[in-house]
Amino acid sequence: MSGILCVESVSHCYAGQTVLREVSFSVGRGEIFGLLGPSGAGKTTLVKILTGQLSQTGGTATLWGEDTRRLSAQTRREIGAMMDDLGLYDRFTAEENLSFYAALTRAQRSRGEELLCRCGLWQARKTPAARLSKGMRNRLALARALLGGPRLLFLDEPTAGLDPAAARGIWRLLEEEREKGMTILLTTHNMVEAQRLCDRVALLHEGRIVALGAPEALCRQHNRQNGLLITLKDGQRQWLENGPAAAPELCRWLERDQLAAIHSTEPTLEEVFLNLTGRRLEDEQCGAAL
């Protein structure tokens, strides 16, 4: 297995409970790869290994070659990571947040001023954090992953609490700096993200991947349906077996200008996760996230 970020065979238990099962995978340069799965999963465990906060119990895990157990100061710091926790100093306005952890990671102070701008913030950067709302402090705490401009990006469901315009800014900046040869790893439940964004996506289920592959051809694999749904310009909705036989009342509908629309059946994401596991993505566990 060969890529930037390598995972091969990663197993973790914790108290007693496998929260990973042999997980594998890898990812390349430039590539945005989501892992999705609901809560209890396992993906904060497997990006706390991918970072080397937390060791595996089984398998290897490599970053550029590097043991995720080992990582150098320099592997270290060609990494950004926005979590959970988002990691702001709370009495800082927006600007100051950046200009400290500009200092700590030596990234000219311009390059705060740019992020502020390209994230929406440059209105509020002389705001206190604590008095951002979240959707502000998601994309501030998106600022601060990018400003040692990482080779290597993790983000925790960046476009949590943003509404669609300012989702939609967010992604294009992810799509820019893609195009530069970043890479990153996403995780998140907005299957809209997943399918607009990622190269190919892994889907968790109890720890285990149960699905791996580009959103569209994870889609058609799981096409049980395999139809055509149709609807005429008088409203009416017919459907077809998606097949050389519907090729003759297409045509009908085509000559007497009577077809409006034509859908496959592909299922969603969402539905593919469901098909497989009985479960929806966004489906929360009792107790603390894996």
Second form
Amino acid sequence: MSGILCVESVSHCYAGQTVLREVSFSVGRGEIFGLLGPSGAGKTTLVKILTGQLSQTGGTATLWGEDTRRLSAQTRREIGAMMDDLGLYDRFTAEENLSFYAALTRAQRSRGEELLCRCGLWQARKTPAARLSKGMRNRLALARALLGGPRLLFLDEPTAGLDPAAARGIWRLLEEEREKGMTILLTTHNMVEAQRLCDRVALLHEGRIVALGAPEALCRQHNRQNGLLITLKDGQRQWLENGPAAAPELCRWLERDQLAAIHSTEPTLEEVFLNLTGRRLEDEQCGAAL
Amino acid sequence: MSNAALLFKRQLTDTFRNKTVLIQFLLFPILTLIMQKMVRPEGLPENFFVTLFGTMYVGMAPMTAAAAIIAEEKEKNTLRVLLLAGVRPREYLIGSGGAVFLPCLIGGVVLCAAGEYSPAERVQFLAVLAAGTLVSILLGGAIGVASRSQMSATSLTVPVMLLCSFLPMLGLFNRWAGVLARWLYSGQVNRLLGGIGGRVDPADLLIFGLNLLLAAGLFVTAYRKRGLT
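Next up, the form predicted in complex with the partner chain, please; the one we just looked at was the form predicted on its own.
And the full complex, kicking off with our chain again.
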């Protein structure tokens, strides 16, 4: 297995329960890799193992060939992490939060100012973190994770609980970082996020990887219907099997200018997950919200 | 600047913004100044209030502050972020412990100024207060490390703090409380502060040393069992 991050048969048990079962994958340089699964699937546990916060009970995980249970100070400086609980100093302003971590990570002070601008927090730089909105707090935590100019970034549910506009702001930032060559591992249960950002995803269910691959490839692979859903201009909907036999019918509608839309019956990642596990990705979250 | 120094500076800044912790450092020195300068009951020793409130200060402020600071960092996961940023547990404990020790020592200077002491006695007073503060910080640190949240830290701190700070005072009125207090570091602080300028009983120092070892042992045990995350 090659890559800057390698996970081989990682298992983890906690309080008599198996949280992760034989998880294996690798992440290459400049890749955005997504860990998808509902709450309790083991995503956060895996991120904690990969960032050296937790020692797995089985298997090996390495970053640049170094065991995550014994990461050197040098390797720690190469990684950035934004966990789901953010960990901001509430009585410190956005600017102070960043200055403090800039000093700790020996990053330049100007880097903090640059990130405040890029993350859209310049106007709010003098506001204590406790008084920032959820979206701003997420962006501040992301800015902090980017401070040291990491080569590998871990993001645990970076847009959880954010409105679509705030989430898009974070996606733009991550896309910019990807263009600069940063490797990103993110956990999410947001399918739109996974499909927009991730080069590859691993679908995690009860601590086990049930599918691994590029989002489009996974959707194609699980396209059992292999059909085309046709919408005509008069509102009628037709289903055709995707193959040469559909060509004459399609040509006829095109010639008569009747065609309004053609959709593939390819499933979404959400549907792939549902097919594989019988569970929806957001089941747990809906339950929690109720 | 070293990580410990950065953490010390950050914690000190945070303390000035955190009213619940700040009041711990200010309450007793101010109370002592008022009582010592304005209330002079007849028949009581000259530095009665300084000794009394000094003992309570040592038993309360450092312990509650140390426990609250560590528990808050654990609860809000800022401690996890620090460790991820490469901060070593030792650096964190030195930085944060120092940020409790310094305000306590400044409070001690105010307490000392409220009393009638010679320069040599003032040095002795501050040395006793500093040693007592160290034991309290270790106990508070052990509670903070062992707790999962600020709420659980408070529920553990309150009984220990009440025992340490009030037992020496109760010892003035009850013989058995006095006997028990003698075995506590705060009881020794009370005896040493009350006897400033006089001869120090080696037994008092021995008991104090044992308390210091016990507090250090408790802290190490809590740290080994729970760590900082």
